[in-house]
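Next comes just one chain, in structure tokens: the form predicted alone.
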Amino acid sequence: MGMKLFKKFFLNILTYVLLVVFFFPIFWLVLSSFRPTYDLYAYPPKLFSMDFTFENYVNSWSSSDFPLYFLNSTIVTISATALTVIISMMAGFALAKYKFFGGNAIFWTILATLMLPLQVIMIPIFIILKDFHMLNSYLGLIIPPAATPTGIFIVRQYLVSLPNELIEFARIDGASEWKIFWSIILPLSTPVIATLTIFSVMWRWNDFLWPLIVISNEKLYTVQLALGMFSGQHTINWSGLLPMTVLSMIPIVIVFIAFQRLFIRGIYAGSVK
């Protein structure tokens, strides 16, 4: 009883110590947000400063568009994350409850592509979307991430695990291939499909390799790009990017909050499958 006892400190103790260290950076970052600039440069560091001061989000805010740029983000991402959950949950069902020539074939490929990184891909993605009008547009923002092999695998694994016997069922009452995924799979998948628009919500809206490639015009630009604009050849715009990037991490933590519970019972059904 003592060794479980003791086990059980010895692993609360070691929780709390991974806690701040993985959480100091962010603390860090919020607290500086909130310092003069002059306080950013002190040395020795300061943790806390006396000079508490809300300038630096009124400034950034207030001197560039960045109502503008979180505009264009959301925009993006819930287009993009809508795309996204529709796409996978439907190649999703299909790889998982239907039977036909070719199928595992066709998931191991999806899966292979895993392996591909962007750099290698975003050069014949970009002269396709130049062949289609669909730089500096929403379109070549949310189309081409919008299916990803992630989400499909994702999806699959998830459906794998539900009981052939719905669908059987259903299709002996009659029930349409298109009734039976919109009233019998979705209501079940709501697990999967939090897990997949946190997912989303988090690769589109922090994505900044994509949009660069795309946009040009800076009416278009995403938060993560506005970001990169505080970053001189020779200087950084601490007094602005700091509160920006607190600011851009705000929907993120949203989203993660209303979600959370679905997305801890989908990791947890994916992992006892």
Partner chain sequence: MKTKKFIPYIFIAPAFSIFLIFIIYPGILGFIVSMYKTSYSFGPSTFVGFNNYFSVFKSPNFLEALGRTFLFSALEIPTIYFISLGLALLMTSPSVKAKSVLRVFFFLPSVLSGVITALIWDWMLNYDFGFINNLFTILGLKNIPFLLNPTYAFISLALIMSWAASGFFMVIFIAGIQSIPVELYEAAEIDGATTFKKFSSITLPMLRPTSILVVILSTIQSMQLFDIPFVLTGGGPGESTTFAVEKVYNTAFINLNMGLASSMSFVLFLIFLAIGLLQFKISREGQFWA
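Form predicted in complex with the partner chain structure, per the form predicted alone context:
Chain alone follows, minus partners and molecules.
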């Protein structure tokens, strides 16, 4: 019995030590963003001073282009996600519910593009966007990343499990294929749409490499690009950077906490089958 109690004690201690390792860095960032500049740079260091202020937030929000970067990120995230959901639903529906010439080939071609991540094709992408005059534009940030093989795959897997009879009956009733998609398939797909929406929001909001390649005009920076570029400068202005870093993670943390079940389900749907 003593052994059992010891084991329980040990496992709990280990869990909480790991909790500190995983959570403290985030907590410290948030805490530091509220500390006055003279405390951030104090020597000897003042780690545990209880001086807190909103000054950093007010200053960097009002004296930089960060509001603009947040607007850019919001526009890109919302439009790219809407586009991703609609085209993935359509493509997933076609692949799940129709037998047609080339269907299988198209499905495998889409899956094969997983082996061409942006990291591998960033140079030709840059050249193509340059030729299309899509560099330094919202369109360049929104359209190309909207088609994701993962999205089409999870939609197809979900729709395959819906009974075909639903569609057959609607056809007998004389519904058009578009109407079947719009008023039968879409309403029944709420779970997969929710999962895809959440992942797309996370991907687009967090993107760094994509905007880094497409955008060089500062007015079109997304939040991540701005943070990445400004932190690369020789002397980092931490009291300005910390509050913006905190603000930039708030949307994702809220989405994650609110929809954690969907997150977890999405990981299973995408990776463990």
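Under this definition, the rigid core comprises the largest set of C-alpha atoms superposing within 1.5 Å between the forms. Numbering follows the first chain given and starts at 1. Fair warning: this is a prediction, and the values are worked out from it, not measured in the lab.
A.B. asks: Rigid core fitted, is the C-alpha displacement of residue 209 between these two forms 2 Å or more?
C.D. replies: The answer is no, as the C-alpha of residue 209 shifts between these two forms by less than 2 Å after core alignment.
A.B. asks: Please say whether, between these two forms, the C-alpha of residue 117 moves by 2 Å or more once the core is aligned.
C.D. replies: Superposed on the core, residue 117 moves its C-alpha 2 Å or more between these two forms.
A.B. asks: If we fit on the core, is the Cα of residue 29 displaced 2 Å or more between these two forms?
C.D. replies: Residue 29 C-alpha, core-superposed: shift of 2 Å or more.
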